[in-house]
Amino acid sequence: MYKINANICDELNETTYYTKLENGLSVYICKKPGFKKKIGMFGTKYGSVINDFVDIKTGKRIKVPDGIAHFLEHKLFEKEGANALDLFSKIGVSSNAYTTFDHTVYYFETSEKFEESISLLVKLIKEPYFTDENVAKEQGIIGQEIMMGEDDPEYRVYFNAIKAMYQKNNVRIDIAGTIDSIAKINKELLYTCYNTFYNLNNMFFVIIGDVDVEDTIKLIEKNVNSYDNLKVDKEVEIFFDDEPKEINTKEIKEEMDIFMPQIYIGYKLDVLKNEEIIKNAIVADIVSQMYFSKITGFFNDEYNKGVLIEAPALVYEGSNSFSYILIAAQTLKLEEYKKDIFDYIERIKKEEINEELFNTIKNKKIGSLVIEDDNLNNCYRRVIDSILTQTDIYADVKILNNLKVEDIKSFLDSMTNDNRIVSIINNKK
């Protein structure tokens, strides 16, 4: 019999319940009293960077083509003669799926058909059906998706930035793969990946909404157990190439038919673990507001000179295999902007941190946590982040409360000339 654990967050006046079913599936329920909408998510800790692993059935190490995690997502949500989106729409429920670098999720949002939605979601994920014909059809569909990405300047400048930073890590590969890599995918490989990563011990079910916790857990267990679910007690064994500390190349520049050139400044960081990943994302948001938002002198100077129209956006992205900072901007004066931002970053690294501004933004962010918690999407992101980083669900609240100016200083110091890259998509002359 499973035990239900309650994780209470007094600051948010919220409780998230967790249990691990006997079949190995982890279930999280974030109770939201008074909310009519409910979100259900069935996910796996399997994303695009994972292509080298031990086949759970044969026990042998195997390497599969890039893009297969995303391909698998498409095939599970595209049933023979029916599309999952259409099946959910027929019962008045919205649904979708997505694949990232490190996980894949299938979800629904509903106000009325909660039990039916859980049943349908489990059915779609637990009934894989791959044939030579439907694999070939999907190769054409995803091939078009890949080509659309290649024609998207924002997508190109982003992945070029990652390619500039990383030499071997699969984060440098488009999540959808390449035309060549998806051509190597077949039904046998799909079943191998499915059996390995869609085993219940590697999966999670997340519910956000005003639901009865015990009844919902029983409902999920009943639906999942209606399928032949062989429990797998061991963790999936995954391998990553050793990534050099050094960046791949200083700059990648391309030209496209665009009006406004795009530029990303990137900083390749040491890989972080657990709470450090969440902490760096929080610090990045505060640094972005303190030094790159519209309230800053830097933006006002650049705006007055006609270099920038919108403020740059600084973000941190990290997992257990990669870690980097990106600063995105658009400008017609690329060289002037590059010089200005490089000089500015070096200057702020030497200056004293404005402690009053730091505390103002920190306190505002603490207040925003409560307000934003009314958005159910923020709730599920918190839960999934905790699953992937193996941290407490409310680690972000604790980290934010304990943040100090020294953390801002440390973050700024990690942005060095040695680990810096530039990615540019310029307009064709």
Contents of the next structure:
Amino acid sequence: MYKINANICDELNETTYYTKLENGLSVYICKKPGFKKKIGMFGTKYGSVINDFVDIKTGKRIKVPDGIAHFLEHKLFEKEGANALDLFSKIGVSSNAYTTFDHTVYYFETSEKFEESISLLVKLIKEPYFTDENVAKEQGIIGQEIMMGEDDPEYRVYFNAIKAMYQKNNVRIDIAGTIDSIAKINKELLYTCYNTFYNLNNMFFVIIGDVDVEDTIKLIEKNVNSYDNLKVDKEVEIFFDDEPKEINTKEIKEEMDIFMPQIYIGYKLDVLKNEEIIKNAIVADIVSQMYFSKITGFFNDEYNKGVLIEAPALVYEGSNSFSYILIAAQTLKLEEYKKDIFDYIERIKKEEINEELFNTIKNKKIGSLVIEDDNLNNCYRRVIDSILTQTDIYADVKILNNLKVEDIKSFLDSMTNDNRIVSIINNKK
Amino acid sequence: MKQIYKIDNNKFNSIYVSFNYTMNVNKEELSKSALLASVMSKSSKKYKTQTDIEKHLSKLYGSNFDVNVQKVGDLYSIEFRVECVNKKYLPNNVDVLNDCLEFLNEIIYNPNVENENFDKDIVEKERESILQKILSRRDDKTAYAVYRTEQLLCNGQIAGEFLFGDEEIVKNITSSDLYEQYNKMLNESCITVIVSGNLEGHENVDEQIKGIFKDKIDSKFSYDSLEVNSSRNDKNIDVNEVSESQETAQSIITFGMRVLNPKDRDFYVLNVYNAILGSTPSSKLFQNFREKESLAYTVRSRFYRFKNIIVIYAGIQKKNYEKAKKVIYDQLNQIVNGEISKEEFDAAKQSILSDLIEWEDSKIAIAKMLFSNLFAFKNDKITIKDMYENIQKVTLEDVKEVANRIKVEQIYLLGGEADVQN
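Shown: the form predicted on its own; wanted: the form predicted together with the partner chain:
Now the full complex is given, and it begins with the chain already shown.
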């Protein structure tokens, strides 16, 4: 038998239930009374940065081509020639799947077909079907997806920023891989990755909505147990090339046939763990609002000089193998913006932190969390973040309540000239 | 006339308040309205700069404010909106809703105007901002191709104009022009106020709004006196092909289609038609264009309810242009001939029905549905349940009948010059 833990968050008036089934699968249910939509997600802690690991069947270490996690996502969401999106769509359910740097998720959204959707989702993931023909066909579709990214200036400026920071880690490579790398993918490699990373111990099931907790857990367990499950107790062994502390290159600049240039400033940080990752993301948001938003004198000056129209956005992204800050902006005056923001960052690092502003922004962020919680998609993002960082579901709320001015200070100090990069997509004059 | 719509549901934590000013405009007035909305979002008498605005809002526990513009068919609409937390969920139950309403009143009815002119500095900055939006519209290739198709289909009508207006017109707007447009917005628009979300403890929000805004929101026009579609959709025009080149890896193909001689019930039938054609993964385009022929990653069709037009768009390789056209025509013809399996038909209907139910899970989506029903149906009593029942009634014969009235008018290609892949 399994034990169900209830995690209550008073601030958000919400409860999330957690249990680990005997078969190894972790199940999370975030209860949302009154909502009609139910979201179900089946996911694995496997994303594009992982390409070097121990094959669970042979026990041998193996390296696989870039883009294979994403390729696998495409192939799993298909059943004997029929696309899963279509299978769900036939019963009136919308579904999709996505691959990130560190996880892959398959999900459905339904108001009326909850049980059928769970059973279909489990079936899709538990019955892989790879053939030479369907692998070849997918190379065509993913090829189009990769090209779509190449035409998107926002996507390119983002990836170039990461490429500028990282020398070895696979985070520097497009999640979908490259036209060349996906050409090397075959059905045998897909099965190897599937067997290794789609073992239940490495997976999670998340439900958001107004459902009965015990019935839902039983339903998931029954469906999953109707397949042969390889029982695995230990974590998958994954290897990352040693990533040097130093950045790869100071600046990457490209031109495209666009009007509005895009600029990212990045800071490569030391890899953080668990709650530190959640905390840094919250601090980043507060720093973004305190120092770069429309509230600030900096933005106001740049706006008055015609450098900026929208405020720059600062975010933190981190996992167990990468960690960085990005500041995104659009401007026609690239050189002026670069100089101003570099000077400004040096200045705020030396200045005393405005405690009143800090408290105002902190309260604002607390209110924003409550507002965002009306959207079920924000609820699942919180659960998934907690799974990946192995932290309490509501760690963000707790960390926010306890945040101190000193946290802002140390965040600002982590932005140094040595770990700084610039990525620019300019227009063709 | 009822002007304040309340949609109350205590499953939410927060409240969305939306003031909409919807009006008839010509091409010049559209540009002026776009600039006006931008200027009004940045300044008022009390809050001179956007920094002042943001500082004020930052004290209201996450309350957010925005001014949006949209085309409602051939009408233009400016929305002033706030979102805030219900007092139940705030420390000491502070009531930020009242502050938000006062704030909206300040922004809308106390603008930064001296001697019938908007503040010139802000006008110049926002003019630059609007011009950049106009000039960067080509940066998102798919959106640009869809916009060009709308423009070709709705030539000379407001629905065919770019949302933020025309470069030459925007360059020449004066701050007194803006003041004139501001008065037009106040006096010659239909004002629709919608409050949606958790109204527990805020049940009297409509009275509260009337207390703050007084008779200012008694608008001269009502939604049923404004015409959303200025074209009659009765001319059968020959297919026109247009292509433009651009330095991209991918090319975008679009089909622009018109529903001829539209009827009242068409809205429901066209939703089902569109789902069968290309708005869901079980649609003909997704199944055949993407899955069977591997011609694209993205392929979709979009139905414009106010104009009775449909646009298909797909990202393809340029060398496949002729084949892509043929496959799209094949799908259209299949529907005309009634070659729709029961499975396809049921899936299309089911997906629309599920979407309808799920709209009620978003306080904003449900408010937007109410708004758009007002202008499309000229009726404020249509419920999600009514819509649900009407979709259920749609038959395969209905879809065939409407398909026979859908004519391709435009085929457009945004061709990738750098398209050399394999």
